[in-house]
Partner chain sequence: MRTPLTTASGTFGYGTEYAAALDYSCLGAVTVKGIRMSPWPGNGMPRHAEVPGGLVNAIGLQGPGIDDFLAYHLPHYVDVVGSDLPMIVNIWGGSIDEYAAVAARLSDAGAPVAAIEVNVSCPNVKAGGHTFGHDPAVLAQVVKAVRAATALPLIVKLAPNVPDIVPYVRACEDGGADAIALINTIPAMVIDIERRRPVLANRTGGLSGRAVHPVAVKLVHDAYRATTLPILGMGGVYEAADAIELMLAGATAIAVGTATFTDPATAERVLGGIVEYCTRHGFSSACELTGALDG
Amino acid sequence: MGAFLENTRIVRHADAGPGYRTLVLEAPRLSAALSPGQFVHVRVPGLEASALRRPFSVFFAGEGRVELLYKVVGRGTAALATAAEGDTVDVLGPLGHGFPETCRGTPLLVGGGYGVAPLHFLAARMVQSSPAAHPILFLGGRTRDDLLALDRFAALGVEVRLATNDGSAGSKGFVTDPLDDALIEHRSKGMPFELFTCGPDGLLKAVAQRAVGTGMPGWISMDRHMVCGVGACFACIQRVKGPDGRPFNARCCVNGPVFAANDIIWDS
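Atomic model of the given sequence only [the form predicted alone]:
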């Protein structure tokens, strides 16, 4: 199904942590069409008509609603944060290619900050389609305030392993530390797994390296500045290996945002 416009209604808009918000939209068409890892382009209420839409990962879609989890970081998200329940929001979607929804072995989900949003949608879809999936979430942040949606993952029955830079929750250090422990455990027992990640570039590269290094599938949601969302402006370029093995400039908004780990060409 191609992208379409839906005029949605805000049914809930609430704080999700210091500087973070959840936005719940009544969107029956989009909720039925979206897949984990895809994104939507939102025309932000309160901005001038000439303002560009803003892209958002999808936190959850189903039961006639679409949920977004975002951080207030600039003019667009600051304006969005003032939108009230009952307001209408024009949304374009579904956009991009998302994660595979099934995997061989244990799904290991690795997130940082609001990069956790599409991983929650993925976990919900996996648990719904296969109760035996048993995803494990590895979630990292600078402090405990950056560890989002823990209650939502708990409600899904997802095991969560935490790390913070300051040690205020979980282990002290990077989220790759508990991840590495799990990789050692799975490999020593011959247990297959696949890696799924969304977050800052450093985390994405680290997870991709581990997928390639272990020879297991890895799926990386690239965080690039998407201006148009439909591949027209070439602002969200990522170098990847094409089907013929030769490098090409992929547009994250239409060719991604999710890519196979062994296809990504990282800047040295």
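With the form predicted alone already on screen, would you show the form predicted in complex with the partner chain?
The next block holds one chain only.
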């Protein structure tokens, strides 16, 4: 479906942890059209009239609502954070190529910080569509304050394994530590799995390496600054292997943001 504009209304806008916010929009058309891993492009209320839109992955969509989970990182998110319940927000979507929703074997979801947002929507859709799926979430952050939405995953019945750099929650170290334990377990038992990840580039690269190394599918959601969001401007490029095996500059907004791990050509 082509991207369309929807004039949405804020029904809830609340803190989700230090520096993090949850924005719930009444958006009947978008909520029905969005798939996990897709994103929306938000015209931030209160920013100057010529400011670019800001892209956000979708934390949940359904039941007439679209939920975003974001971190206040710059001018756009700082302005968005002040929007009040009842305000209208102009949203462009659905955008991009999301995660596959079917999975052969165990879905292993690997999130870093607010990169957990699209993994929640994916987990919700997986649990709903195939109760036998049993996804496992591996979530990492610097401290326990960066581990978001744990209550929502608990409500979905999703098993969660945590890691923090300072050891304030879960294992101390990187989220790839508990992930590697699970990969060893799956491989020793001959159990298939697929990897789904969103977070900082370092994490994405680490997860992609594990997908390629184990020969299992990996789905990597890239986070890039975007301008148009619809493929018109060519500002959000990621070098990937094309269908013919030759490298090309893919647009994260339409060819991604989710790419197959095998296809991504990482900067050296």
